[in-house]
Every structure is written in structure tokens, then in C-alpha cells.
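Presented below, as C-alpha cells, is a lone chain in the form predicted on its own.
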Amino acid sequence: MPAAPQESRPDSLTLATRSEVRHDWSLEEIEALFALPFNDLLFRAQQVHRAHFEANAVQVSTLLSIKTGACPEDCKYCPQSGHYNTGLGKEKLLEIEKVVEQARAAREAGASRFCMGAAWKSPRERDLEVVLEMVRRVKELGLETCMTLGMVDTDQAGRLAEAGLDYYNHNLDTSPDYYGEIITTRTYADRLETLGNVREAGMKVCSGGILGMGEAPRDRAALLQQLVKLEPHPESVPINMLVKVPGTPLENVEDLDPIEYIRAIAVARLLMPKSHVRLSAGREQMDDSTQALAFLAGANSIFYGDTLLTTGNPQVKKDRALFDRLGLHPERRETCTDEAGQQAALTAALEANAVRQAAAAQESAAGRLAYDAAQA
């Protein structure tokens, strides 16, 4: 007769991914989750998952180009970048009714965050002006709001929380080492500047990379592990899958396994407990099959609509009939467990940021805050 099974017990790693929110993850810690039989891996994520979010609830957010083309930067992804013929037009920024018709329509379509981005290096002061007043307008109709609009100094950053913008994007793209591979006209510091000043500002923060541009297995680890060396860590950490645009120099990068993928949402949902981690870029190429995965292994927020900024994305319709199928729905803000503190702390945030704008404001009476025009 076969002896009874033994309960396992659960190593240290497991407890630690189970009940802590660590910053000091090393490189082969990380490493180690990866290398996780996959079953054993997606049970770990479902379980961080589900102690911190309700099981089927995706956040859903509509991503709208309030400005398109034409970016200054280098990034060999990007269809936007002026370095590359994509055949992508170059687009003047949105009137701001135009905008504000686009939040309805999203808001009515099921949408809870409506975010706007910008193909900018930094913006020039005449559209932030412009931006700002989107900001306020979105947020009069109910809707979360988010921005990606380039490098933003400590004076950009504030003036954005103080209209209203609950969340920054700005994306960290791949790991050190890469990084040079990708982009050449900005560093990797300026972008965690510009993450330093986002949140000083009491912004939340959105903040992923792409997968599937070239890298080593180790550079996706090293990518997660300067995310949660982020104190916090981010609320949103999307995970972008390449979409290989012709005219870009990745057009021919070869594909990343699926199941590669997959693994890369699992160890971010058991890095960053508390975050949403978001399938987005690159959706529109998976099946029905993978983005369930994706979900079961702890992904629980989507990008909605027909466009995600200048490409594709599944359409309204099908997103509808793939969450029926699945028994997902949208979540509620006030399904996240600790969304109460989070906003708790933002206003805390925010009345700091007052004192440093009125401080900020005289600074820039002197001369001391101008804005550089020739960096846009």
C-alpha cells in the first residue's frame, strides 16, 4: 500500500512572495521564480493574486494619442520616432473638447481610467497649459486619469498632480544592460528621474517595459528587479509584448515564446503583490488562449478599445465576449484592498506639493525654473 502523501511545506521564498512587499529582490532570486516549473509558478501568482485583488476583476483603461508622431527620440520600437519611415503622419495636439468627447465615449464603453499620451520628448510649456486643462476636464466626468508625455522636471510633475493627474506613465523599456541597445537619446537615469519626480509630485505610478525587442532571459529579470527597487512599487507595471512595426529597426527581431511571456506576468504579480499588472502592447497578436493565461497568472488590467495609441488593439466587441467567456469583469475602484490607504497617502502627497509649488513658483519668477524649448 502507497504511503500517504506528505504536505509540503512552503520554503521561505514562497512566504516571502506571499506575505511581504520587498525592494531588495536580487537578480538571482528573480532568476529562480522564472526557472519555476510553469504549473508551479502560476500557483504561486494566482495565490499572491488573489490575496490582494478580487480574483475576476480586470482594471480597464482606454489609451487615447492626444498627440502623434514626430518624437525626437530614438527608441527602435517606436513607430512614432522621427528617426524611422513608418509612413506615420505627423499629428498637432488634440483640442481639448475632442479629448473630452474621447473620455466620454470611453467611460460609457466601461472604462474606469482614461490616460493621454504624447509623442514628447518633455513638453514645452504652450502644451502643458493645454494638458493640464485636459486633466481637469477628464476628472470632471468620474474617470481615473494617466499621462505619458516624455521626461517632466519637479515643476512639470507638480503642476500635473495639482490638476488632478493620478497617474504618470513612464516606462523603464528593458533592463540596464540593454537599455543602450534600444534608446540612445535618453539614459536610463533620466528615466528614473523622471519616476523620482512623478512621485515626489504624489502621482501614482505606471510603469512597465516591453518584452520581446531582443534581450537576454536575464535582462527581463533585471527589468522586474529595478521595478521593485521603486519605493513604492508602481500601482500599474504593464508588460508590453513588441509589436514589431515595418520601418522600425525590430521589425525582424524574432518572436518571444508565448509561454515566455506568460512568465514574465506571473513573477511581476509575485515581485509586486499589490500593483496592477497590466496586458497591454502586443495583445492584439495573442490568442483568446494566452491572454487567459496571462489572467490566471495574475495579470488584472487591460488596455480597451480598437487603438492602443498607433496600433492595433482587440476590438470592444471581442474584449466583451473574451471576458464573458472567461467570467471576468471590470473592476470597481474600490475593489482594490488598498486603494483607501493609496489615496490616503496621494493627499498627503498633494498638500506637501503645495508648499514646494508656491516655493517653485518664485523660483521660476527669477529665472531659475525656464524651460529649455530646444530639448522638445
Given for the second form:
Amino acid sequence: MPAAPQESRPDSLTLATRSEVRHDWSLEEIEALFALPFNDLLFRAQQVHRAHFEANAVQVSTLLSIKTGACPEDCKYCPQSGHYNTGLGKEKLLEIEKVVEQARAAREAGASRFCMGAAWKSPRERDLEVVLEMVRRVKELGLETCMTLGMVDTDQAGRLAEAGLDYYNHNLDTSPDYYGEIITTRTYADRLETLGNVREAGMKVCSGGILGMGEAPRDRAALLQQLVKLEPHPESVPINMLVKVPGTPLENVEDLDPIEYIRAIAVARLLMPKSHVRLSAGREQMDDSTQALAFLAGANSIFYGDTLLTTGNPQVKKDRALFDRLGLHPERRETCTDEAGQQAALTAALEANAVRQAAAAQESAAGRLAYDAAQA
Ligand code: SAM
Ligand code: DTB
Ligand code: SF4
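Having displayed the form predicted on its own, please output the structure of the form predicted in complex with ligand SAM.
What follows is the entire complex, opening with the chain shown before.
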């Protein structure tokens, strides 16, 4: 067992990280945060988290794949890439009414943001027209909207913003150095350009990456450094844990130690104090304790609903139980025109859901009793 380190006490690093929003973090400074004793790192992250957010509130988004499979890009982690055989067929763009129906169901289950993803390199003109209508219709339901459609130019970003799109998701995925090992069909510079176009159009930026793709610890620090360089910081930072999908080149990559994942969440919280950090893909493979640690480390957003785009996510009832065990609650919407009304609707939706679940549980218990009586 290693010798006990000197007792940690507040130092300049603590003070520097408490609340400052900076864009000039050096790789060495970020690596020093990763290297802190775990308890010190989580303590600092929790301090910063509480300085900027309601401690027990978690923003909840629901995802829908509006166009699945046969993507021309070769992202090695992705089940939707047409370069690999993962058993996913090529699907057409969903009909607008189907998307609206799913968005309504997500709202009724308690989501405040609806995220729509398409397996495209970038949207074609005739598809964009349909997608713009989806944004308008989903917004009419009182939900925040997010889309991830691949690369967008200034004109496309402007039209999405005009239609009322709140967030655009486009991830940097990994460090600039490791990037070439994962994707060859689109460059890091392409990604930064799309993020610039989204920001310029006035939309909020959702950008993060994936951990557990065989990257080195330095790559995790370098990914966060790239995100931190964005001015302003992305409002939403998804930190995905790789979902290893059979058929993708990364299906057998070694698992990342969950403690390293938690460290990355905590460092993201310290570096981007005002951003929502999302405990994103990979929750279905995580135990509850790892998720609890992620919330303690400053994660305050999740995807909610039984599927992500094509892979599984914890069942809604499992997440409700986890929230109850941890005393967490869904975050109030910030950008809502009628915040009080929306919050009441969200609370009512959650309560209605709970009542439905209790009735179902009672019904099944009654069924069991009747069955037992018949057996007796
Ligand atoms: N085609 C668009 C794009 O790449 O910008 C949007 C959809 S893409 C599926 C959105 C993000 O999902 C990717 O950037 C990646 O970070 C994440 N993702 C995809 N497959 C994943 C996996 N197997 N595990 C974890 N995250 C994944
Ligand atoms: C993000 O960072 N993660 C989400 C969302 N943005 C679009 C997607 C996760 C996808 C996981 C693999 C799948 O379900 O296909
Ligand atoms: Fe296509 Fe996006 Fe998957 Fe890459 S991550 S293959 S761009 S759907």
C-alpha cells in the first residue's frame, strides 16, 4: 500500500477552481486536477457545483433517432455507421407526426428537453425543410428542442435557430491527437467549424465526447481542454461512456475504470462551472453507485427514456427509483416562457406517472393474490 500522502488543504489550485470561468487552462493544469486525491477532487467539484446550481436538481432530456443507420461517416464507436455491420438497417427520416407523438410521450414521462438525432454527414436541403417543421411542432408542446444532424453550415444553422431550435449537439468526441484513430471521414477542424456556426446563429451548444475508447488519460484531459477553449463554454457537456456495440471496431476495447470516468466528470465540472455536465450514454452498463458518484462529482443532466438513439438506457421506472433513493429531482426549465406553468405541468406529469405505476403495481399484486388463492 502506498505511503499516506500529506493531508490535503486549500491551496491556490482550490481557490483558482472555485468559481472562475476560464478558457486558457493548460494541459498540465488539467492533468493536475485529474491527479488530485479522489476525495479532494470530488469535494472541490461539489463546492463548485453548489456555487452555480441547485444541488439536487438534474436536467432530463429524451432522445429520439429521427433517421437511423447507413451513415457515410466511419466513427469507430458508432452502431449507425454504414462502414460496419451492426445489424441496423437503413431507415427513412421519420414522419413529423410520429416525432410529435414521441415528443408528447417524453413530456408526459417528465422530460423537459427533446433531442432528435439523425445519422447524416450533414442534412440535405429537402430533409432540412422537414426537420425545421419538427422543431416548430415539438416547441409548440412546450419542450426545449435539441438536434444533432452532423455538420451544419452558417445558412443551415441560421435556419434551425430561426425555427426555434434551442440546442445543437455536435461532439468533439476525443482529443485532437487520438481523433484520427477513431474517425477518418470528418476532421476535428470540421467539428469546430460546425460548433462555430451553431454559436454564431445564436443557438446553445451541446458538445462533449466519449470516454473508454482506448484513449490515454492525457487524451481525456486534452478533450476537456478543447471544450474549455470554446467561448462561451458549451451550455451542455455530454460525457458519454462508450457503449460497446457488436460489429463496431471498438466492440472489444478494454473497459474504462469507472473511477476514471467519475474523475473526468469532476474535472469537467471544475473547468466549466456554469455548464450542465451530462452523465450521458453508458448508464445502462453502470451500477447505481457509479451514477451516484457521478452526480456527486457534478453531473446534473441525463438522458431519460428506455432508449438512447439505437442502444438501451435505464428504464424510466428504474431512474425514478434512483432519483428517489438519492433525493434528486428534475430541474425546472430555465428558458421557459411560462416557468411556473411548465413546472406545474412537469410535476403533474411525474405525479400522474407515479400514480399509474402504483396502480399497475397494485393490479399485479392483486393478480398474484388471486393466483395464490386459486392455488391454495
Ligand atoms: N450523426 C451526428 C453526429 O455524429 O454528429 C449525430 C448523431 S451521433 C450518434 C451523436 C453522438 O453520439 C456522437 O458524436 C457520439 O459522441 C455519441 N455516440 C455514438 N455512438 C456511441 C456509443 N456507442 N457510445 C457512446 N456514445 C456514442
Ligand atoms: C450524445 O453525446 N450522446 C447521445 C446524444 N449526444 C445524441 C447519443 C448516444 C448514442 C449512443 C449510441 C446509440 O444509442 O446509438
Ligand atoms: Fe454517423 Fe454520427 Fe454515427 Fe458518426 S456518430 S457514424 S456521424 S451517426
